[in-house]
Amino acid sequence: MSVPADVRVRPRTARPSGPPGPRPRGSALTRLDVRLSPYLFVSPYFLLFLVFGLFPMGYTLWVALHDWELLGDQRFVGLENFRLVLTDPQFWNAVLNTLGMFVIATVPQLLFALVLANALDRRMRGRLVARLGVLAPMVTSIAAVAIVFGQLFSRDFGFVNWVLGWFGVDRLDWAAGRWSSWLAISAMVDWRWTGYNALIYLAAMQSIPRDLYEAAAIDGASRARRFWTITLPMLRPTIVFTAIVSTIGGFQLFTEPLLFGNGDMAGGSLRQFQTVTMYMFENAFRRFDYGYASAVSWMLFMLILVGSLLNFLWLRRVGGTR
């Protein structure tokens, strides 16, 4: 088989013979910077979390297996305080009151701010102000939302008693029972976070293609049809971050019942809304039991674990969600 004139065969070049040379330095230096300078960007997180975090929980469960005085001496106990703290009714009682406050004020609390979201992220006059808006709460002082609920739940001269005396119902005292304290403190906790969970739903709600939207209106789908069956759907993932964050806030309540109860440590004088944080409190910083507490808290760990993996797992079950 003759081969055409006009294709020429470009003859190749010869190798040189011979071991190869040095790579070049600079090669070896980037390589290893490639390789090196992720792991140092992010060295700062995990040396400050092994400093101000593993640590303090390792020393906490040091402490608490000692029976461990201000004034006293530390002696090893074993397991002795994890035995007292399960079978303290103390303890009990706030972790009911803890589970209590944590039910009523984290359910209305995400259903508000998806109602809230929902509202912010359609075409309106002012949308701005609106959506700066539902940050205040978060930038008021703790102390002063306090101090104003406290007005607002007063047993003489409350505006929410004058409000249901409209209805004829009697004055309440909403800080001497167990369910009227949980409700006071759950407005004051809804009050201050349904904004900051709006805002992430809103986020989340920005990122869904508008696509979806307009098929789903030319299709004939209402309003709501088009909330339950594209934003719902959409937000799975942020609605179990959310969950998740409010578990942890929730089973760490401290602030708002112990400014609600004017400083006292106790929860009320039957600690009908005392929580497991201010139970440890207790222990540390008014009886200086430092091993007691340091168990209390390990407790309130492994149920703030329990308790997210739980809610993980049934919203993922529910929703459907990877």
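Note that the rigid core is defined as the largest set of C-alphas that superpose within 1.5 Å between two forms. Residue numbers count along the first chain shown, from 1. Remember, predicted model here, so these are calculated numbers, not experimental data. Compared with the form predicted together with its partner chain:
The rigid-core alignment places the CA of residue 220 less than 2 Å apart between the two forms. Annotation: Cα of residue 89 displaced by less than 2 Å between the two forms, core superposition.
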Given for the second form:
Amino acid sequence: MSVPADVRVRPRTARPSGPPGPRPRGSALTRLDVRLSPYLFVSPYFLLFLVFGLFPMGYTLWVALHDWELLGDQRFVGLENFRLVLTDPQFWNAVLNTLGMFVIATVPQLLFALVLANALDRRMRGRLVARLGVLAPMVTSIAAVAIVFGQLFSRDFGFVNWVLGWFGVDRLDWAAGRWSSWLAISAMVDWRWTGYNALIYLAAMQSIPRDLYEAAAIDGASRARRFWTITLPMLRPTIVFTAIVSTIGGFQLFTEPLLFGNGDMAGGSLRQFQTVTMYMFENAFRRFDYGYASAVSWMLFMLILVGSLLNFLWLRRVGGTR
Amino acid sequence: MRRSHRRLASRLAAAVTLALGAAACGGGGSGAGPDGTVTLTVDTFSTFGYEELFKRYEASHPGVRIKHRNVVQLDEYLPRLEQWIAAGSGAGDVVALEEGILSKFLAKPDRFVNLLDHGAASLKDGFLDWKWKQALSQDGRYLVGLGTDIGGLAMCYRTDLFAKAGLPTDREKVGGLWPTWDAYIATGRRYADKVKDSRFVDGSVNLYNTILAQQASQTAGHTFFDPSGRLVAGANPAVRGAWDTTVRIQQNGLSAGLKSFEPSWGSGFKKASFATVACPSWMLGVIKENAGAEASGKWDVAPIPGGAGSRGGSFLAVPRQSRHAAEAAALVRFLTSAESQIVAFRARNNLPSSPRALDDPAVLSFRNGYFNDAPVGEIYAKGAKAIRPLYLGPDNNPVQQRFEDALLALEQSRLSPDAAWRKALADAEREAR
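With the form predicted on its own already on screen, would you show the form predicted together with its partner chain?
To see the whole picture, the full complex is given below, headed by that same chain.
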């Protein structure tokens, strides 16, 4: 190997050019230790990410480029699967459902979490119990939640229809309609995740210096005014964080709609509540069309990227640029 | 942003890994124990009525232990089974194959042990001829499975609701009410005039599947796919005829709109929401399980409108991946023998596919206490030999589900009958692609 000429301009002191002289035995190991150890310490995460994160993603892309049937042969088809996905009405129906449920689940959820956190931030009796209480839905098994909600919203003997009956509303077939099924599933999602987001907001609220509030109070600012002009701006990074995490969660919505439809991977008689993840699953494990399912999952990945980015930019704009 | 990006990537990747990994791993877990005993895993769905037989087999074969895994819903069992078979691991040593999946597996028979290699050839006369041929490859050299039961048809009805509607409750007279489906609809209208808080029939899904199997076996001999595997859903008159009958029943307001095997269907049994259910023989066990002890003696069994037919019915096979093929094949022979079929019939009313079992007094004279002491042996076994075979294509199950979806959408008043029919056909094309 020849050394390029311009190497000479480097300061030579940094690396001795000659072979190292005799040193005490431990020294080489010590040097190695100092150089390598940090990498070794952080490596488990990266190795795991490589094995369980990067490799499957790459492999999924590889599968997506094939006509890959479970019981059949594998044939390279290039971008054909992606072309089919992009022109597949069932896929876009799933995207619409996912976005729809994301919006009607996430927006009220984050707003309500904010109100809840604000309430929990005040001095009150039994504050610890109340704070722990909002976490209770989180530790409930998601399958149990879905089963209970499925019964609440059942057509013939459901609790919700029973209550609505008091007000003269006819029995509603919640699973049959697009909006009604979205509402029922969103109720499930919100019940589970509002407390979690409220706790995150609460933690962030408590890191806001109290003297800001005191100063504002002395200046005569009302409670609402303090919330709008102090709490909310100070919470902005946290709101961005929760919005992005909710975006990812919302785009991957799977268990709730699946169990709401009693395990029907098609998500209702007209696919009215089939999400993209369910559609991916249907193609992989019902139709056994792995290539197509992989293409769907890559499209989902792209959607989440775009969605998170839009969310991030929008919240940044709304919060004002600083 | 970087942080969340990484989270996102790892989350998504984890989901993908999960999905891909699910194909590779399963729960096979059978092998020889330290003392030389062999554990055979048996995979079934719904109700096979084998509990007693397993005990007997273990008692007479001290070296064999049987592990039974059952999945209630066929729609859940089938994809799981397909995954196991394709991945080459995870399946039990003996697996139940429903007739709808058979033609798919017959296209790749080498995934299963050829039972002809295990002395099954001599058993041919132990099965109805068409049942034997269903699991046999075209050239007759490969036998994938041995038959368990067939799905002879009847109509189950609730005597208390019939009495309330002023209809006869005696099963002979009830059968006389409906020699045809038109007469069945007329009876339903009489029922609907009198009884307002329940409907005449459970729902379109169970009804359609039953009528289709019946009409198709009486006419073309196939349903959505012809024997060459081509999708003929739009051209087969039986598919359309069964559809029209079902839609007529629904449009007359006779249906409770419940999808069979869903929890709401189960609570419909408990709350007596409907008065009749088309019941292939294997359905009796399902009804008993759903309706529970409090409905004992309230259900009865009458002949089905429209004549003989068979819906459903299964086979037992040994996947190639089994490490105890010989032992598993011996268990299959035992479970599908005429004697065992009789035991299964008496336990769960799964109608035997063995002519000898069908003629056996233990079957013919069998009465079911739960169903008001109905002579179910006589009702089902009598017409069983007249049943004509029915060919179901490789993608039968997904196509059938799309027809069910369209009927449900119709029942939910989301689609007109014409739109539902067009949708069913279009979605069927998509599944068969």
